[in-house]
Amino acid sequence: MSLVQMSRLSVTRLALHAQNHHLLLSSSVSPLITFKRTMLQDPYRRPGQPKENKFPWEKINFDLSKGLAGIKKHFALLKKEFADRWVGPEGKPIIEHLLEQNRVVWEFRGPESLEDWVVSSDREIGGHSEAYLKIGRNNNTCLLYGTLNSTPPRDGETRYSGYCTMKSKQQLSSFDRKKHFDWTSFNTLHLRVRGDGRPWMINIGFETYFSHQKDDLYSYFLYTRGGPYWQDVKIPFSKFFLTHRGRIQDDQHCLWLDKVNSIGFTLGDKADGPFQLEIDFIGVCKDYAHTEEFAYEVYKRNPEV
């Protein structure tokens, strides 16, 4: 082998060399740009189904009646927003404003209250539970009811399933505006119930500032009694803890009364079978026997040296 050779193959084994350093070394590196999608939370998207890669213009049904009534709904709402701002917070005179102490914000009386409610369960999801909402025989409650199935759905990725889920939906102002309950002036949570024995997951809803946070849920227990008799259930705001997708966080923090979005109902205690939860009202009240802020251990930020 001549020398003019030799160097040729030198050079071609210093050339590979350095190629497969640069590999390992992009592999093992993590790269510094990371896109802004892998930041955020993507919205829960059932396995096997393509994503849906539409603008939000796209999604629109553009129709010239359809418009022009809901401009004449928005400024009829519009215009009740300025006659109870004359009248005191929410359309009531002030001093009753400061002297209540009980507000019923759910009833359930007749068919048309059902429309501030949203049911499903994990059948979006390809699971097999099944939950229905109706009024009841004497149209003054409504009942919650179906069959509970925690066998998941077989896509290959999903591994747990079997929950049902009772919420109300967003109250909207004029012009599709968030409209959101105030209930600094109470602490306790009303509700008048009829189970089967089941416990079940309280839910509320409250206005984030970040995306991150959209997931975020004040949650506590609601343990029924089953029979045929009503019972009164009142819970302290103080002992709703902070869940992020079913999880509980560690960073812990009072619920936000003046920013109160929606309410839930969710059963997944694993027990397949038949349930129902009848409600007669869902409201607030002010206990001044309770003098609790928050029932659970917060970071100090500052803490005292």
Given for the second form:
Amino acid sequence: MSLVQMSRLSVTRLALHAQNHHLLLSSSVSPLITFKRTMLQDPYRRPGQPKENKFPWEKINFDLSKGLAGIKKHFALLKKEFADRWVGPEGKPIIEHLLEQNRVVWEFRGPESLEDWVVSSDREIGGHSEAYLKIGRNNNTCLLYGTLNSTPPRDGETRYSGYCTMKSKQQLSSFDRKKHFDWTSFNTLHLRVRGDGRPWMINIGFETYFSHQKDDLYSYFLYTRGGPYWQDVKIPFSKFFLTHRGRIQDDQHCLWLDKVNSIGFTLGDKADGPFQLEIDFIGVCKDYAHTEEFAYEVYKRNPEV
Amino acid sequence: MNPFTLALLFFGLLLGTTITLTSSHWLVAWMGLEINTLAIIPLMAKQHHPRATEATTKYFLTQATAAATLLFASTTNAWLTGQWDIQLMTHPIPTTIIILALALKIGLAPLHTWLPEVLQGLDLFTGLILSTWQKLAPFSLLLQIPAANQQVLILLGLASTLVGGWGGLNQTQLRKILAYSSIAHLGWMLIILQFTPSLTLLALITYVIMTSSLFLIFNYNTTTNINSLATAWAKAPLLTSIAPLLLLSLGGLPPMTGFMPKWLILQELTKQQLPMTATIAALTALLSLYFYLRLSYAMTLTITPNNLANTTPWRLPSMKRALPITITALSTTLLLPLAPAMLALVTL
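Could you output the structure for the form predicted in complex with the partner chain, given that the previous block was the form predicted alone?
Everything in the complex follows now, all chains and molecules, and the chain you saw is the first one.
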């Protein structure tokens, strides 16, 4: 049905036709009206699967005991937030904030530390890679291991495949509000890892505002060396470059450290086979000798001649 | 930025404020406010960083909402009273709506939530323009409106001093601290608006001078958080030694200039039989004073662990302009003895 014909329809007929919206519009134009799905909080849709057309109220599960436990938890968090304010910024006295030069942000000292992390692989889109996360020996490290398989899934949409990733969960304060990391006192990311020689990508997720920035990440490489020795990796934050859905952007800006949400490690090096990455800790530190603000220059894309 | 564009935008800022300052018709005043908003938008987005764009968008949305509400209320007033004169607003409902719209424009509590985020996304110089110049036009309108609703003005004022003090307590980002200090000072200005508008103008002028000095000092040191402020002693030791005086002036302690508006406002409130309001305002000013003291502690009274004695950086002459800092810093510390002259200056 062309746009001209659509404009002649009455509103009710238009609404009826919206059910079969793939017939209404050509496939190159995205749907102008979506009645049943909210555009903001779509959960992940595996390519090749049909879209789930449920109204929001059809997705609610009521449970009184869970509700009461939730109220207690959130009010306790709120009280802690108020109480922390008396002490100082981020719950630490100001003198500690001034003197802080290193901070361990994520440490793997027990199975409960794995709750903060989400592991996923291309199994979500129908691929054959596997990725698992477990606590290493002596409860001292975490081990991300699995198998990479770059055979693309046969769903007619996906062309490339073969990735595994581990990402930290978004920290939440009371009432499920986002809590950001404030790393302005630091300028270097410090990790202690033991890999198997594969090149990994470190992605830092920062707080965004516009919906089209949803998949914006700051990335940098992590070249692991394999071998039995631990590797101390220090990457200044000025080296991170802006990517969107994995593609480097032309318009680069430095990473602002006052609202960092998450960190993630991705492996997608097109080499099929098993992989392992052992992480001891992830921290941030302040390197006083590093004065670079941003490592990349931006040139005019269309210079006038 | 292209110098012609920059000149045009600054001229637009100047024009907008001047139009509002010299207008007696609501439509002309609204027009001046809109010109101001539109002229500062490219200045804010100049950085092209996503955070700057976010700050610009938030600023534009709030200011447009406030301007639309202002237009609506002035139209309602014209409908009810038949005239558009700013000083002849008699009906209480449009007057209250206009006060709330102007409160959103300048960032008074409880309509203040945009101000810290917006200031945080900007560089220090644009933040300075936002905190000082952009407050002049709305205040000119607030000063002219016949003070109708006693409760809403005092409520806005006290809420602002409280929120400005409480909200700034555990910030480590300097721009957010200055945003909350701005909210607190605006609260002080609004408390006394209906009794002695000349004191509001005095408070505004002293606030503009004091906050300009601070912004310029932070710009000189290129510092945006408390930890980098702590290294200011190596970059500009003389500035570091007078900065606590400026911060204490902002906190309203004698014998600095900042004491003048606070003292006169408290005196006037007591004369108007509002001792409770005066007490609450004075107590909430203590909260602001705490974070000013924290800034002066971090800047001047401590030496950070990084710069050891043998790694002091070269004290090269700075290329930044120091004259504005000189003028504003002197004015921030030494104008208290001139109180009678300043009062005579601002008597409307």
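Quick caveat, the model's predicted, so the values are computed rather than measured. Residue numbers count along the first chain shown, from 1. For clarity, a rigid core is taken as the largest C-alpha set superposing within 1.5 Å between two forms.
After superposition on the rigid core, the Cα atom of Asp250 is displaced by less than 2 Å between these two forms.
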